[in-house]
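Single chain ahead, written as structure tokens, the form predicted alone.
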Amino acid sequence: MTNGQPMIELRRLYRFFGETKANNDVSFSVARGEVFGFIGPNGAGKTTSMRILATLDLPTYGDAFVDGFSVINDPDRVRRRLGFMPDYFGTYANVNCAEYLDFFARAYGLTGADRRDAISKTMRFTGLDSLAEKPTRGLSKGMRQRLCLGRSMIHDPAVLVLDEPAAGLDPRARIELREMIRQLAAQGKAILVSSHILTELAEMCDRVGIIEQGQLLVTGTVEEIQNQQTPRSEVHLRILGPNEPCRVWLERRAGVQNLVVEGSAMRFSHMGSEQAQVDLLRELVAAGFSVVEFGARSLSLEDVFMQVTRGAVQ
């Protein structure tokens, strides 16, 4: 791989169904030791895309590449860079953690002494050490999912694509799991995660890509996203004294929008920056009102989100 060559690169994908356009001319890239959230309803075409990355369907037009090999032209060469977790946990019956992993190994052709040290840095990675002789059928869901990563990660690949990979965790397998990932970011593996759980997304993730309807909508980092929407934040404001005159003054203000009285307090979106949110407070006070709480919240993933897309389906 050259520098700067992305690890990940998907080039005008379309994917058809027959009348359904599962990929509409998608193209993001990821790069070496990079975390890139994919987020969408369901049946955005997330799903579609990582299968097309993992040489698991073919596109209709256009092609993907992993560390610079194409999955239409260098499928083999694909596979042997890719770790592939896919939004389930396939297993056989009577297979113990070790075992599982032994299997896997295999198949992606680690022999000798190469298998064992790769199967033993697998566990103590993924904490499964202590569960080598439990039978697969007998895992917790977290267990499970940390023996999913596992699986994709035997081979030691420069790219891992995850699939929903905290679907159904308790807190704490949420957290361990994203620690996991961006530990895996550090040593220098490109990671593409999908997932609804857009918090998670927002603190694990440099960057996010939000799809629907097969259309890439935006990319870029969270705040960068956040910035290109409007309005850009919240504010929360309580004065003493009646609202009315306050009221009627804000909603004079040029970036003030939906002002909502609750009660003794006031609610309403700022277009401004943060240094506009400083000048609106110096004025407020400057014309005699007086404020108790101002408060100015970003508006967070979910909120972007909710912003962008349009709630279709296909």
Contents of the next structure:
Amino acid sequence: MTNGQPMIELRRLYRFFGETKANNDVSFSVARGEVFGFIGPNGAGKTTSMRILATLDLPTYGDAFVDGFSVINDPDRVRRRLGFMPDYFGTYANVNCAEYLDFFARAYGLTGADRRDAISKTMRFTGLDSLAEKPTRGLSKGMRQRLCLGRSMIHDPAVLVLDEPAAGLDPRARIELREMIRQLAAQGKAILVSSHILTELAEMCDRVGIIEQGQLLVTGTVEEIQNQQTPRSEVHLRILGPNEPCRVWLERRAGVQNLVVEGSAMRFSHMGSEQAQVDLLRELVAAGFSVVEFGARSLSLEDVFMQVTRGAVQ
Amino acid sequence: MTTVDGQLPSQAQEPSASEASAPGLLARLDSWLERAVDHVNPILVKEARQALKSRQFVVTYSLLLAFAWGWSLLGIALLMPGVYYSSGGRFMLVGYFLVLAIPLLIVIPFSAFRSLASEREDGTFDLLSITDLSSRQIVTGKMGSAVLQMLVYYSALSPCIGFTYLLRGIDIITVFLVLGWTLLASVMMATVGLLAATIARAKHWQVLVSVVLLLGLAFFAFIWTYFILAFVAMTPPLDDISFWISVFAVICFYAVFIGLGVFGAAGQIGFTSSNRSTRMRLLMLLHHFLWIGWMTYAWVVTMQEGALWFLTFAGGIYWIVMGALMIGESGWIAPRVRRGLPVSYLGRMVLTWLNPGPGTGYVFAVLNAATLAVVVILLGIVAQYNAFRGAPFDSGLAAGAILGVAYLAAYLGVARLITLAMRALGVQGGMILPFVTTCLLLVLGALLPYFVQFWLEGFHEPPYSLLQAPNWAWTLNEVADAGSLPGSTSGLGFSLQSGFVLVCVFALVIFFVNLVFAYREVEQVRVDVPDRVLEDEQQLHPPKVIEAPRTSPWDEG
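Given the form predicted alone above, I would also like to look at the protein as it appears in the form predicted together with the partner chain.
Below is the whole assembly, all chains and molecules, this chain first.
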């Protein structure tokens, strides 16, 4: 790898399917050792971008690069450096786990002791060593995902592209998968991962990108994205005494939205900085309300996602 | 549940299995075999594992054995009591051949088709295509697996085949020819199956293709069985050298057809930006040269003008089929393909027609058909001067050859222009669109003028007229019947002469219009290899350091 060069780079990528713009000027890059989360609703263009990176499709315009090699002009060199885990699991009949990995190790050009070592280490890493003789079509969803991850990393690629790796997994398997991805990143691999489970991505990714209708709306760390959005917090408030006067008072305040009374408590969105929240609390007390609880929570990735995207489909 | 704190492939240090293996004859043999298998196509290894465990193989193999044993008992019973003194080998071989024919000519080719088609259906094809395996390796791996199954079936029946020879009545060469040809026929059908698997992606089209393929395989198996039974029934002229020469000729064409099938299938499943044409065109060129060589040989040996007509016409059909497929290629040449374009003037002039593209494909097909016509005319000139024995050459054949090329240039050219127009309007259709367009044009070109004249003449058998100029079938037939060049004293009438000139002029116009449209493909120039690729290439294949020769025995450096 050339120093300072991103391991993954999408440069003004367009992909049209007739009238549908699956990718519409998508650009981002992923550095070595970085986990980049790709978020978007169904049909947003995540899989299309990933398939182009994996040299399974060609862009209509623009180009994508893996370790400096164009996916259009040097797909062979890209494939040697990239492991791709699609959102489906391709199985073969009458093949067990060991044979499955052995086949892909051979297909990636590994021979002799190198191949055997790669298979045994991959099986150990993915926790499949006890299932070596089990037919691939008889595996559980979680085990299949592990095998699929193992297949994509059997040739020790510098870049991993994982499309919905946690889909359908139970909580334990999801946590284990997250740990595996973090370990792979610690090894210096650049990882592009898409998921619908945003809390997972927030914990595992160094940076995220939100895509909708083929356009990349925002990229950066979760904090950066939160800061880019209109400052907003979810506020939980409880006072002694009746809620009604307080509700009326709050509704007159600028920056207070979506006020909901829940029993003895109230919940609302507050548009403003942390200082504005401090001022609001002070004014509440000054207005004579007996504040028992005042808790503000900043936006989660899920909130940001909902704020950034419009839920539109093509 | 296992933990996730395992080591990565790049991290852990472990003794390899080969280091741990104990020395010994069996261990050494095992290690040698394993090293040998490392060089075998991975698809073949995987498919062999799968096939040997599959229910289809077990059922077919068991049925094959059961039928072979059944025939052994039934055949001997039918031959009784003459089996002790008369020769029944031929009779028994026919039965064993029939037992082999079904798996070899239907089951294995259809399995090859399903094998590749199911890779696409199950999504495993995507996983395969991003490995180091080339599309050609994928196809040859599937082919290798089919051949392996054929060999297993042959080995299962080898005792029975040996038994037929012991019964006498058939020579070993005939037995080998029957088995060898059937093996080659099975390989060809497997290639057809693989090619068919690459045609359609949508499920409904795949179903249609599989039905058509199955019917085609059954039909071919019937024809082949008929041919083999006829061959076994007659006494093959094994002492006749011309028999062996014709066998050799067929094998030559067969090998190139298999090559075309494999490259065609690989091209269909290959990455869009790779060069999928040049190798195919080189193979077509090889086919063409073989055709010309064997055509010349057939003419010199037989001096049969009918044979020369047939071979020239067949050559023309070959080029119109290949041309109709080539004009459906994409005109876009990826930068990676342009890295290898010729740079010299001579190289560009000669090799440009091997580059991918519909325009270059059109010119390539027309030029090759034209060389076929030139060879026919040259053969005629040499025959006129009696350079070798035989009757004088009929110049009608030369006229037919020129006219054939003109028709090919005109129909292919018009089909290409129609395809260009349709693509400009947004109709895609891949390589099928120009192929179907060409076929339609050829059919309409032959039938429409005929029916128009038939209608004008009041539904009476019409004589040849200028209206039939687009009718390639009738015009070529008239030229063949007239038997001389236009303008000569005997032979072609005015209508035919006018038609000949009209078609040639029209073909020339269409050819030049197409040449203008091919300009963009021709003007492509070589692009530089990016620095990153050069850098990687240097890492993968570092230049060898050549040590300076030692100049003195004391120099240890």
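Positions refer to the first chain, counted from 1. Superpose the two forms; the largest set of C-alphas matching within 1.5 Å is the rigid core. Everything quoted here is computed from the prediction, not taken from an experiment.
S.K.: Superposed on the rigid core, does the Cα of R32 end up 2 angstroms or more away between these two forms?
M.R.: Moves: no, less than 2 Å.
S.K.: Superpose on the rigid core, then tell me if the C-alpha of L198 is displaced by 2 angstroms or more between these two forms.
M.R.: For L198, whose C-alpha is compared between these two forms after core superposition, the shift is less than 2 Å.
S.K.: Using a rigid core superposition, assess whether D170 undergoes a CA shift of 2 Å or more between these two forms.
M.R.: No, shifts by less than 2 Å.
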